[in-house]
Amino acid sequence: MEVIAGAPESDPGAVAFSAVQAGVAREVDIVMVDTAGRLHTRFNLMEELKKVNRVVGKAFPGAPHQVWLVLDATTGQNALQQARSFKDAVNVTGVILTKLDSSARGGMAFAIQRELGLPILFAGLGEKPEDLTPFDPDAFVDGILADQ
């Protein structure tokens, strides 16, 4: 796997554009763009995210094909507002729910799916790559009800 990274303080949109162009030139099937550290309450960061989304589409028509939002399960009900803001900004298509190995129950997943129609795609059950697993709705509900 190759990583395309920009210099410190470089424009995230330019880095994303270059990464997609590099992927096209190398004929790779998947280019992942990570825009970690975005807060829905920070206007400038959300505008920057919209720009990344636009330039990826210019580098490869029809892209991005998927936009996944990573949410911390310990966030609670604020996660719904976060998901709504990101969906409005960049058309999020799915959610990765992290920290389900902690005391968090992740109940906000119900609201996110019901109110926004966003599927929960993966669950983070630890900090290692192998701890990211496909989301199992039955196991999730069983986990919530087990402590009742």
Ligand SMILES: Nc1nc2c(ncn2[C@@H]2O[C@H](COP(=O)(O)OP(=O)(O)OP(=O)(O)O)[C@@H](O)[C@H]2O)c(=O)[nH]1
Second form
Amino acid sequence: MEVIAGAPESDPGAVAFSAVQAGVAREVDIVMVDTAGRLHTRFNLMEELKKVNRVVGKAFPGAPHQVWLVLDATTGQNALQQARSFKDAVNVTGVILTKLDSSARGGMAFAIQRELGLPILFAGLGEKPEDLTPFDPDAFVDGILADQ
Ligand SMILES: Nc1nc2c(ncn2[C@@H]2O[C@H](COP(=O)(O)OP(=O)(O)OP(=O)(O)O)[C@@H](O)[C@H]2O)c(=O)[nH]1
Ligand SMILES: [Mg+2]
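Counterpart to the form predicted on its own, namely the form predicted in complex with the ligand:
Below is the whole assembly, all chains and molecules, this chain first.
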């Protein structure tokens, strides 16, 4: 895996653009753009995110093919409002729900699906890389019922 990073303070859109260009030139299968977390209420940062989304499509028509939103399960109900804003801004296609290990609020998984119509792709169950696991809805529901 190769990492393309910009200098500190460089424009995230420009970094994403050159990363996708490099990916096309090197004929890689996947380019992942990891954006910094931000509050959905910060106008400028949301505009910056939209720009990243736009420019990767200029570097490779049709990109981004997927947009994943990482949500912290300990955030509770407020996470839904956040998710709505991100979905409106950059057409989110899927969710990664982290910190399910430290939260009794797994109920958010149902709300994400019901109110946003977005699939949960991965669940975070701890701090190690292997704790990020494909989300298994059946096992998740069984786990909740077993806790009662
Ligand atoms: N217990 C637990 N800790 C997690 C989980 N996911 C992430 N963390 C921890 O949360 C902290 C922040 O994780 P990051 O992956 O840096 O979060 P991020 O969303 O990339 O943050 P920014 O890039 O700063 O926006 C780290 O200490 C992680 O180890 C999880 O599922 N469970
Ligand atoms: Mg990060």
